[in-house]
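One chain is shown next in structure tokens, namely the form predicted alone.
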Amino acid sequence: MSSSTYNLKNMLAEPMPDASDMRIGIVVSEWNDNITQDLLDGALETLKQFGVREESIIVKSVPGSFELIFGCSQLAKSGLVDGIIAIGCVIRGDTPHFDYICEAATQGLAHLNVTGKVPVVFGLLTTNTLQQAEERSGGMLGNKGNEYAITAIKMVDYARSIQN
């Protein structure tokens, strides 16, 4: 994902793959939905911009970021999608809950990528403050949802290139 030296502009430096026949699943957390809805909107907009048909996009919601693991796992097993975007937002609080959820979700989604046949894009926004989350979900730093969608398209294309 983006940093001070790599961002959306770099991601689009190479021509984008044809996404017109891709089936993309999105599993989105209901927790911090003021942020996750904006990330979802950015992802949907970008998927459609690059040719993914609306009827080829499945959106499912789960209660929280920890549940993204199960949601993505079941969607991958369904055979209905070529790639999945996991969208969640965890904002640091006063307890270690932030650390536990971030680590568990990271490990769980990484495990799905290592053991599965469907790429799962890590769209878990982890910030220290609500303001940081807002800046990354359509604010002054853009919308990470756009990056998640571009990554999904590129990863589906990658998976197809080695399966053929």
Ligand code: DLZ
Given for the second form:
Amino acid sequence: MSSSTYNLKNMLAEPMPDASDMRIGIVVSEWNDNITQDLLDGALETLKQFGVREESIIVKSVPGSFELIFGCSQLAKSGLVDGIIAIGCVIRGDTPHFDYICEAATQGLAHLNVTGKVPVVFGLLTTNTLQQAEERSGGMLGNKGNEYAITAIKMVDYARSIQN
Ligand code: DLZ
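Beyond the form predicted alone, can we have the form predicted together with this ligand?
In what comes next, the whole complex appears, and the chain from above leads the way.
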């Protein structure tokens, strides 16, 4: 589904779970930090909007999107958080690097979801241009960080419904 036609309201069709006791980790990539910081701000705003306490949010930085895998893996093992949001932005350049980083980050984060007990939300923007990234990080198409936060809350609630 194209993100330009996707509506955040679809994610809120069901009532949101109580998130007041949820501990959320956010691992954010420093590459394209003009974009990732805006995504982070969007995620933080929405986590707090739905009741996650400021002191229950851990934010860690890693150099690039490739490092999101290790960053999230370590945080998942720490036992400090109930759910994790991985935030990065990869913008297509002139070389195949884009494809390798996107592929590795996608596979690595998916692997964490299969093998770990803590859900990891895929907050990786993969765009052809800087403009597309700007449009999705607070621009005309909204802020995907809001959606990452809603997804994290829903997935922590899902994990609890299975584990309890
Ligand atoms: C090297 C690189 C390049 C070319 N582009 C991006 C990018 O658009 N977004 C991003 O998050 N990271 C990029 N990186 C850095 C890699 O993710 C990684 O940090 C390095 O390859 C070192 O492992």
